[in-house]
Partner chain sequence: MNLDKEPINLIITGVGGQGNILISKLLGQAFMEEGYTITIGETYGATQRGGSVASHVRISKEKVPYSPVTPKGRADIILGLEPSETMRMVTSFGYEGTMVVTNTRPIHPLEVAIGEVEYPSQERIEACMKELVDRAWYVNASDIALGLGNALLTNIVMTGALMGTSLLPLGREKIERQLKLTFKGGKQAVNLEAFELGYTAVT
Amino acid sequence: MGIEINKPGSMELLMGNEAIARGALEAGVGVATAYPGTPSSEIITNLGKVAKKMGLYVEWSINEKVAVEVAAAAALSGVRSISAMKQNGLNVALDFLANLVLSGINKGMVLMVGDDPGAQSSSNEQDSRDLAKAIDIPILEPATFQECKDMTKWAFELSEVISNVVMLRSVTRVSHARGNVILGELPAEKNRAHFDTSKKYRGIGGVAAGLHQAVHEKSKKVAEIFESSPFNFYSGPEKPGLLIFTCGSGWLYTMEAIRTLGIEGSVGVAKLGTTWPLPHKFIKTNLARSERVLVIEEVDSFLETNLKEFVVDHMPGYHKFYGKTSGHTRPYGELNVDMVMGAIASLLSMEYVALSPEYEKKSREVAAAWVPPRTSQLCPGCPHRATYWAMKDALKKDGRDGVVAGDIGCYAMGVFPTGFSQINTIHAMGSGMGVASGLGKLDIFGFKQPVLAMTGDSTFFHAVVPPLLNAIHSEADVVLVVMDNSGTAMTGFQPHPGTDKGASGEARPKVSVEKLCESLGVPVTKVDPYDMAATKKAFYDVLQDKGKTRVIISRRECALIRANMQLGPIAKMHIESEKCFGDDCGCNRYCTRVFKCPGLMWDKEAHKARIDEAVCTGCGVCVGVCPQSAIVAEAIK
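Structure requested: the chain above on its own, in the form predicted on its own.
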């Protein structure tokens, strides 16, 4: 049974993102779009599974800007829509959103943004609330799984009241944890789309200033609506010694910290589900309870700063604020209950030690003894490792100190030893090719190094095509390497224009990377990274073809796709022990120290390498790594 279960009043155990998807269904959503990105991906995944049954249109869009544009088209035509993304994606969508809030919409539209405190699966840890405030989008922040569902449904209603987009901001621990959710009713009414051509939705030119003024007036209306929101409430004594203002995941940490410290009778908690614009009466009523205010939130001091600004204008000279600015909580990384307990204890002059030094030391010793050290690395059999190995070899043979501009995806492991530390720059999606395009034009300043830009197949469609066009038009001397592993592997193999399936598994036309590149007039070389000798030669040959933009497509499906299809190893790998001299070889464990495939292990007792058959995919790339030819691949009949 999935999120489409139609049993109002029943309780289900749902992930936060599943609850958001359910809330969208209860709101009567018709169109759902996204570009995959942790921690937001499961919303569209779950809506895609029920699309046919529920009469929805669901798509994994080519990038976040297009995703919002597609969702806006529905909202302009009388169909409720939701678009989901991670915090990095909001940067991509911002250009269109800044204009959409001026033109307004016709039907409810929710923008869901999943922030990633601690950058557990991201290149940075932006706070999306700052961008939403900058372009006047109201912000809702669920703290519980029930709120994920209920707040999503309410966001659609609010969106229609103000004829504008409403943002739902979640964080990793809310989106990916699970909790009980009481279901509501699913609507029976079917969506009908019609664009009223008598209305004009535009914000360009001389009308923009007037529309901007109207958006500010809408914000005042939203603040009034927020005064009676059920997602804002206070708990605790009437006059607490310390007042905590909090929102989202911060509320969960705060309530557990207060219970653990046993201070329910002395600390009050004002919980905000509507964090922008601020509901003035609610804020004023609760700030009047105490002059000492601690703010608990992830990531930036968004709520803390806005509360201080409010006090300056409306309650000057009374409060003392504590939080990120005072150093009681940190403005980076994830919060946890222990951090909140430490902040509260210091303000209440309570003695608090999270762990005794002896316990901490012992726990570290036990972990070091039983848990093998692991770093971020490419999977066993990953074709990207083979591509980087071949490129490393070709660059060394070329001898001109080549520069590698990286991009965002699982191939970003190329910055670490598992990808042989080949990547020199890495920023945003598509920026590898953009930076490479610039490097490829520095010859007039004496720049003679070869330049390569690395990208995956999904990122190629997302953001690499425009900088590729730029490089071609500017005649940049650069090699674009498309590492095509047949899916958006890092976020769960969502489809993209280069695959033949849609969000619900339906057949879709497949866009060819090589035909698209060839149509632009650039030479294209295709290689199979598992064919190491041919791949090394191809890289070297393309590097020598100087003076123009060219493309290498290194294509081999992700090893996890093969595993998910329950296909066995490609070959049977083993070490010929008589050829492996171990520590006496002189190679200094080259196979495990440099090549670093998790399928290769160092046997501490035998002092030799061995194959970990539990994870080895039999790709055979490691055969050429051993200087003694001790690694052997046997064909599986």
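Source: prediction; values computed, not measured. Numbering follows the first chain given and starts at 1. Each form is matched to the other, and the largest set of C-alpha atoms that superpose within 1.5 Å is called the rigid core. What changes on going to the form predicted in complex with the partner chain:
- Core-superposed comparison between the two forms: the C-alpha position of K52 differs by less than 2 Å.
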Second form
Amino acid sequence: MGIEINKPGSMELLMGNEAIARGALEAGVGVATAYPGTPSSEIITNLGKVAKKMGLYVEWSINEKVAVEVAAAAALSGVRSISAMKQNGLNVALDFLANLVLSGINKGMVLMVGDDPGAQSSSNEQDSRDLAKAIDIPILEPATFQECKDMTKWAFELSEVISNVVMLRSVTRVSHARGNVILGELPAEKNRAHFDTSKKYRGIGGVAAGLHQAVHEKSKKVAEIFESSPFNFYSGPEKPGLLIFTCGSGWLYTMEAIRTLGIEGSVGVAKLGTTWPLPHKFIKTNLARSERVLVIEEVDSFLETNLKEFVVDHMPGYHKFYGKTSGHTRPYGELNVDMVMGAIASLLSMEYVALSPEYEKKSREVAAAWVPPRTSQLCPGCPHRATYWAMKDALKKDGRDGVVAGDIGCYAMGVFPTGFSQINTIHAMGSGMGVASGLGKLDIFGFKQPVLAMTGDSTFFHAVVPPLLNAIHSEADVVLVVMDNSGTAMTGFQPHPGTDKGASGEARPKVSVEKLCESLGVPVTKVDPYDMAATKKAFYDVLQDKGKTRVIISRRECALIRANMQLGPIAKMHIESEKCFGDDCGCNRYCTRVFKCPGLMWDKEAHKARIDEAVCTGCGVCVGVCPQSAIVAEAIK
Amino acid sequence: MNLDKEPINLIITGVGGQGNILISKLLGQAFMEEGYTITIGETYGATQRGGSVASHVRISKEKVPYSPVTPKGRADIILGLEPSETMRMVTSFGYEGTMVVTNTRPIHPLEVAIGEVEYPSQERIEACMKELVDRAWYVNASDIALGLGNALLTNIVMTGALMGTSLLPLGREKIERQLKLTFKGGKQAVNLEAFELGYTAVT
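Following the display of the form predicted on its own, present the structure of the form predicted in complex with the partner chain.
Below is the entire complex, every chain and molecule, led by the chain shown above.
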């Protein structure tokens, strides 16, 4: 049973992203595309699963710009489409989208962006709404799981009314939470694709300014439509002492805060599902209820700023706004009910204490001090640990203080101790190679350090090929390290051009990383990071081969892929306890303290190292780590 | 003992890969079928793999759903698949009335495995619980699961234990029904057995 269940009116427990996927199905979506990124990935994963049955085309595109281009092709040709991404992905796609809004489309297209307040699994916590507003894309923000579904369906309809793309903005706590959803009808009709060649979709040259004006005009029309949106409503007393304006995830926090504080009778809530452009009448009617307005939203002060601007133009000299700029909520990080209760309580001069100070003190004293931390780490058997270990060794031997430009993926852990703190820079997808390409040209300023750029296989296809071409053509002195673990491991193993499957599990041709690189005329060295001696040597040799761009492909499947395929351990590892001198050895617990594989543990009683057999994958990489050669790998027959 | 409040806040906590989300889905589905409004929020620690994972299950009779994260000091039940994670949740979300059902088998964090940090003893954990919560039940669910031939059954043993405490206003047969819908063939029998062993471990 999945999101394609044909039982209108039945209630299901759906994840926000599943509800969005269901909403797209109910809208008769034909094409769905994405590049994976938490918290947006499950939309395309779920649509991919039902693609065959429902007659959809679903793909994991190589990056967000291409994903939006592929989806737009459908929307230009009469087929409804959705493209999903995380906030960082919108930056990649923005270049195309800023032009698409000028040309318009002819069938519904929804741009789903999952923001990550608190950056729980992101390198930033950008608020995507500012970018959508900057290029005149209407914004819808679902607050509940039911709204995730209903709003997605409505977004397609709106998109067709205005012949333009519509953004559905969700956040981690909505996309990744689960709740009750009542299903609607699934359409029986199939899309037909035809591109009307008599039409030109373009925003080039002199027409762009005119089109830009037309898009602004369209925004006014959207604001009119938003006046009657069922996703905007008010609850509370007619003339509340405090009015809360809220949207998306903020609404759930606000409603719970009001219930918990028991102030339903004195606080009013204007909930906005359509946050840009603002529906003037709705805003005006509700702002007239109270002069004191608290705005609750995640992440930036988007709604707050827009409301203030509205007031200056339409209702001057009356309101006092509270929210992020007044310091009542934070302009960064996640919201929660406690924070909203704190903001409301301070504005109503109420006493609210989340937890009794005595309990908090007691809990700190008797328990908190005893809870061990769990920090970020590479998994046991992770081939990246081996690659970083070999690289660290080679850089040390090389002795020229090499610089490592990192990138986005599991291997970003290379910035932390379990990746031996090897990474010096991390920014956006593909930026490792771009930065490295620049570093590799600094020789005229006396730069003498070797430069390495790290990438995974999925990131390689996403955004590393253009900066690699840049480096080759500019003759940058750079080593590109492709850590190919055969999947987009960070987000759940979505396929990419280097794998042999598509989004629905269908067979797809593999693009070879090495053939692509070789065809560009760069020397390519291939290693298996589990073969530690050979990998160390390869890294050292490639580092010495100065003056040009070269590539190392360090290839070994992710340990989780092995686990999922139930391939079992590669070798049986054990410690020869008579060889391990433990605390008496001069190594200062080198294996556990420095190598930091979770499969190796310090046995407190024996004062020696031990293999944790429940965790160890038998990769054998740690064999060379022990100065006494006490770690032994026995081949499994 | 049967919680009768609005909403009921249950936090299921453990380490990535222990199957904590499956429990929240089983319980959430069963409560939804009984007419409740459910919100399940998942929180991840900074770690991608093997890090702290918690599911917040909020069970309500009201129409407007509760938010995906329990406010501080409001967890009515903490179901712990890993003892130190149970402690972590008690210190962030517990109050004097919290009920705790926890597995006793640790999964050592890296800092403990490499000998930099000490893991709290079972005595220490029990002493903390006596001070901080209303009542705690201890189940060696991992050993029970291993006895059935698969450590992955730990989560189902713990689900059985939770139902065995009768804290939730839901009959055990409702969860067994969900188990039968979720698991087919040979897997069904062993999951039902794991549930039964967990149930009887606390009754």
